[in-house]
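What follows is a single chain, given as structure tokens, in the form predicted on its own.
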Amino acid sequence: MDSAPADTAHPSAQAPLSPADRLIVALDLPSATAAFDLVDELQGLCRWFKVGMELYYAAGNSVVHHLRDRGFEVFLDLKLHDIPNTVAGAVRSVSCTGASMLTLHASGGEKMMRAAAQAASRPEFPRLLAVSVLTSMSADDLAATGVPDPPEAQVLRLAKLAQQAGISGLVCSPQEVAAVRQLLGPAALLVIPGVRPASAAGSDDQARVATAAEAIACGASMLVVGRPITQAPDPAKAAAALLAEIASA
């Protein structure tokens, strides 16, 4: 059973969100068939799905169109990062998919983000989210790239840069969300990966993680959850448990 979403195409931290509006299930799968099988398994529990590079490169715009035709909202996580003109063109190109949110790397700089924001200025275009520091990166990983500051300092630097460029949404780990919320204020849309259920053990390849309840309590707007749902023996049961944990927060 499909679930027609509420009017959440451009969610705001100022508007009250239901648990189903806060949870984005990451369809990090190798084919459209596998992705749609999982969507069917979730039995209409979820309204938002993330289409990342693995699935998008395998299936293209058609997978986004299919999800939109079924009434779901799509978070298109392509992490665009190139010269300003190229990124602006990419934003315009994917606008036809009907995706509600689209990511680009904040490390591409203010000019790149500003060009993207100008390209996405029409109401029907996806809302842009700036990716700060990947949740898989530790302080040592960041230092190896030439950034000596700890992850939180770099996240806050990039968050401010994104805000100056006209990007009102940010992707960061749960460990930085409270500081980012304080910096950007209540209107910022903070989409948080690296979320694990309270019952989960381990963090896979994520270095900076938290539970769903912890992330919400710290100021997260929406949560992105992949493997705890997609690799669960019963994905629908796992999703329902996460929705209950979000509701309790």
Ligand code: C5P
Contents of the next structure:
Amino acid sequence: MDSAPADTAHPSAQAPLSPADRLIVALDLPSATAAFDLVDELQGLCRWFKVGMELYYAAGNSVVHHLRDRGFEVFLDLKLHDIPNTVAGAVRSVSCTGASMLTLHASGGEKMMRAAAQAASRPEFPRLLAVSVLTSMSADDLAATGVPDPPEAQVLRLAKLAQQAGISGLVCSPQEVAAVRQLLGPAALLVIPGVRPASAAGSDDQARVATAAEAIACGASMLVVGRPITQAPDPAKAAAALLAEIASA
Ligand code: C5P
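Coords for the form predicted in complex with the named molecule, given the form predicted on its own:
After this comes the whole thing, all chains and molecules, with the earlier chain placed first.
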């Protein structure tokens, strides 16, 4: 993907080395208090936290500032999707938060992604990641939106579009990560949700899932894990098990 100087200067652009550099815990929680309680439990184990729509709409930029002040890296998963001018403005509006990564939907199109990439061109701005096909969507769900191709074909199409627009990272499911890695090469930052332990009873609302070890073996750069940690009886134990699985992969 693109190799703008901004990316090479960014912490998330370095080759992730330790398991803690490869695990992002999704703080899908309704309040800053609930989020910080969980962060306290995971302190010393986890380095990256994802602030998504639920927490951001409830608590705003202050959550991101708090996590940054405590030395954590923040993945701001706002999945921007609007006309190019509006998305570029949104990118500028959140650029001051100190988040390391920010998402937008690749299905917003090349012009939208290009406008976002231009708005995020300063080194201190978050690195942009294009979300391809949501991991909750099956082939049937995708077909119902008017895309008859299998998810992998659509993910690869959107990955190419993102690359052309100058977006330097991609979010896809573990089931497409090998094909995307082959398409985009070793330097691409591939961030993978839809991770479920082999022992999980179900996959919640996720459709295209795999284990952490499988995702890493297929070429994932970083994994995003929410409920397997946040809803576990012992979140720290669940996180430690995932970190061990990443290390062994
Ligand atoms: O709880 P779970 O591990 O399923 O959470 C996955 C996280 O990854 C959620 O916060 C979700 O918003 C995010 N995500 C996803 N699929 C995408 C992009 C992001 O599940 N394609």
